[in-house]
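A lone chain, given as structure tokens: the form predicted on its own.
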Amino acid sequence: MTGRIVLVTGAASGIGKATAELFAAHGAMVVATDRDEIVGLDDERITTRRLDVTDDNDVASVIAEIGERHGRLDALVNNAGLAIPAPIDGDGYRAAWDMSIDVMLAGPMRLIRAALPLLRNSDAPRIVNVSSTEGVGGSAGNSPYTAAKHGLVGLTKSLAVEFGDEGITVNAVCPGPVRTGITAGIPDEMKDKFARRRVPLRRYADPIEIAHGIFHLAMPASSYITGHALLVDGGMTIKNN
């Protein structure tokens, strides 16, 4: 990855931060973005920028800066996300739905459309969308998040076909339970109980473990993997009992 130009969204914490650090550790030049302030990414190969993925002007500005500085983009990692629990008959459902779709489905679409000219300048262009096990399943009270993540897997597969003749690979990573800000409010004893019952590896993942899945799909050598949704879930999805 030495010298590769990588854009990571949602890099202020959790999976995005671990991903930015991992790429930089392997020699990539990383543009780490988030709508919140980014602190603690001190590697000289990492440039931090504010980016709200729901704002077309923000997206255009960050992509334009990458174009002016580097002339190309080798890997786009669409990681920005949020979780708003919302039963479908709840008062806040429509707001949760609109925000979830705007950030986690329309956001990646905006980034891909804006970044496409720069990706086409790369000799090994990669798009990695961070979905979830909720993108291949579902759970009660979480349908805005689930719908957005299912949509992101669908977008991944369709664009993999659309871009195939250009050599632009498009893949998704679907994390299972991870220790991030989204799950920080769950007490540790509840995390442990869930993991013992549902996850063959009997634990939540650390963000760096998800980052390695993203890194794998973004490597130049991963040139014959496209349209794939990689489950990084400790075996949770395959467990029947």
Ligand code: NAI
Contents of the next structure:
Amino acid sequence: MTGRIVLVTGAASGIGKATAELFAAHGAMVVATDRDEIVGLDDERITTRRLDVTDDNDVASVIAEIGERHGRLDALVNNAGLAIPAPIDGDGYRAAWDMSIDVMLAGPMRLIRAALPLLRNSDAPRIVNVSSTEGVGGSAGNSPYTAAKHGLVGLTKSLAVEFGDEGITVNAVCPGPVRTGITAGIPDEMKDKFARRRVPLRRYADPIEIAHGIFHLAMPASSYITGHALLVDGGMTIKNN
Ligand code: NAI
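Please move on to the form predicted together with this ligand, as the form predicted on its own is already shown.
What follows is the whole complex; the chain from before opens it.
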């Protein structure tokens, strides 16, 4: 990863932050971006920028800056996300739907379209989209999130085929439960109870464990993996009893 140019969205917290730190620790030049202010990413190989993935102007200006500075992008990590509980008949459903799709499905689409010319200048271009176990299954009260994450797996697969002849790989990582901002409101006791019942590894993941899955798919050496949705879920999805 030494000298590779990497853009990470949603890097102020959780999985995105751990991903920025991991890539930088392996010598990558990381552009860490978030809608919120980013604090605590002090590695000299990390540049921080404000970027709301729903804002075309933010996306265009960060991509333009990377173009001017580096002339290429080697890996795009579409990680920004949020969880809004939304029962289908609830008052806030439409707002939750619009926001979920805009951030977690249209966001990656915006970044990919804007970054494509720079990815085409890389000798090992990689796109990694952070989906979820909600991208392969579903749970109640969560349908905007689940729809966005399923959509993101679809985007991943379609573009993997479309970009195949250019050697641009497109993959997704599907995390199970992780200790991050999104799950911070769930009391530890409930987290433990859920994990003991549902997850073969019996615990929530730490963000760095998801970052390693992302890192793997972004490596130049991962050149024959494309269109894959990698479960990093402690075995949750395959557990029947
Ligand atoms: P987090 O809340 O710690 O980090 C998410 C980051 O995304 C935050 O820094 C937030 O400011 C940023 N963000 C939200 N909307 C944005 C926007 N419009 N533009 C730019 N940045 C924005 O949560 P976590 O868990 O690290 O989330 C990262 C990704 O992992 C998300 O896509 C989430 O859906 C996914 N995921 C998380 C799981 C978990 O259990 N924590 C499980 C499966 C998937």
